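First comes one chain, alone, set out as structure tokens in the form predicted on its own.
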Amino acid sequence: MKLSREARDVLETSMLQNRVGAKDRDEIETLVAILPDDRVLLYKNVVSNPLGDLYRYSIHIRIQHMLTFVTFLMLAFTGLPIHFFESFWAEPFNQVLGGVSVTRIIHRTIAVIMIVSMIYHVLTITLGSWWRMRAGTFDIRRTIIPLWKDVRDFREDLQYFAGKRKTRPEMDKFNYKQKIHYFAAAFGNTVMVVSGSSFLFPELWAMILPTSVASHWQELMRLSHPHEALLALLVIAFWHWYNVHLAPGRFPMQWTFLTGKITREHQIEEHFLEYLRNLVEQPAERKALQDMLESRELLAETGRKGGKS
């Protein structure tokens, strides 16, 4: 396989950061050279463990995801009956919990847990990035920060699905869809925290804001809080869950949020640049890939293609 300029740069940076010796470097370069140019042949011929093959998320990220997942659903299913308490469906729900006053207490308690989870997340990514900077292994391309490459990946992915490209773009650890998901959730959580605080501490906001603005601010927050919650619920149900769990090749569930691992073919297809780093960081993966190429006779296919060119 002839790597693109970006893929070559990722591979060289990873080998430099991991202080790869001459022997390992030769092994990696040889393995990359015998890969078929058509990456579709790779991920369509891989047999992977549904629970995941390659490490992706730390235990901290998995705990944060679970906290966010559970608190979000509980906040939605307690908050909406509070706002629409007079609706025919909300009253029975509130009664089961002990009345709307009890539902409010539950809702606010869960909100505190969600805020703690958000702080935990910010500390994790900040301290983790700081530690990698000190170790000389930080690479902004492996972060969730949007880059110009994501715009190009989005355009090229559209071309692929429109039949104008043979392969999907070489995307990194977090592709453009995941970054959109992440920052949409971050924005939504921020709106919910700010608007929710205006209900609990109206005097504080009245002190901060000019008198002419304070009443309008409260009204805006009362409108945005339930509607942002409903929008987030719809986005999670119809966009995030589909892309992560229900899409072909992921159905009925992707286990990454529990195991912290991603399947091999998924990483090759949607995170090829990160897969190259795994070849550097995990010697066992080199043997697994070599065995797969030989068992599927992809080396011979590559040789025939090379002979025809």
Given for the second form:
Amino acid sequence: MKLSREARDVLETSMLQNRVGAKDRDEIETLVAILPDDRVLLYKNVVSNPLGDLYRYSIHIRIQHMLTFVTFLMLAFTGLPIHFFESFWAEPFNQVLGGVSVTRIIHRTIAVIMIVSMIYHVLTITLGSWWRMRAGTFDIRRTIIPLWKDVRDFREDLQYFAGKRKTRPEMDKFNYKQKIHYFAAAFGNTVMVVSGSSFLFPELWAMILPTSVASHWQELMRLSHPHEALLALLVIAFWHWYNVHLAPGRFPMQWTFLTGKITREHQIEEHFLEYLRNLVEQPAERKALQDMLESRELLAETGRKGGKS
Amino acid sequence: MMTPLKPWQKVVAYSALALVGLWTLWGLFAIWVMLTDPRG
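Next block, the form predicted together with its partner chain, ref. the form predicted on its own:
After this comes the whole thing, all chains and molecules, with the earlier chain placed first.
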């Protein structure tokens, strides 16, 4: 496979950061050279464990995801009967929990746990980046920070889905879709925390804000809180859950949030640049790939196309 | 090519899917409630 300029740069940076020796470098270069040019052949033929083959998320990120998703579901579940406490359907919900005042206490307690999870996350990514910078292994392309490449990837992926392109773009550890989702969630959480805190501490917000703004603030927050919640609910139910449960290759569930690992197939299809780093960092993966290429007769130098089905 | 799920893995995965399905119903109910809210 002839690597694109971007892929070549990612590979070189990774080999440099991991202080790869001459023997390993030679092994990696040889392996890359015999990869078939058609990446689809690769991900259609690799054997993948649905629970995941390649490391992706640390235990900290998995705990944060778990905390966020449990608190999110519970907040949305308790929030609706609080907002519509006078409705006929809300009364039984609130009665089961001990009345609307108890539902409010539960809602606020869970909100505190969600905020703790957010702080935990910010600390994790900040300290993790700082640690990598000190170790000389930081690479901005491997982070969730949006780059111009994401705009191009977005365009090329749309072209692929419209049938105007043969393969999907070579995307990095976090692709454009995940970055949009991540920052939408960060924005949504901020709106929810700010608006929720203005219900709990109205005097505090009145003190902070100029008088002309403070008079409209509460009204604005009362509109923002339920509508942002509805938006989040739509995004989670119809976008995120599609991507991790129903999308081809993921059904019935993607296990990454539990195991912290991604399947080989998924990594090559949607995160090819990260897969190149996996080849540098994990000699066992090189062996697995080499064995697969040989057993499926996919070695580029043989000139044969089309693997065994 | 994905290796098949073991029975216990199927239980976990399909239970999670069922939970997601049920919760989506709650989501649809929430959308209906909010869109028909006379307060706007």
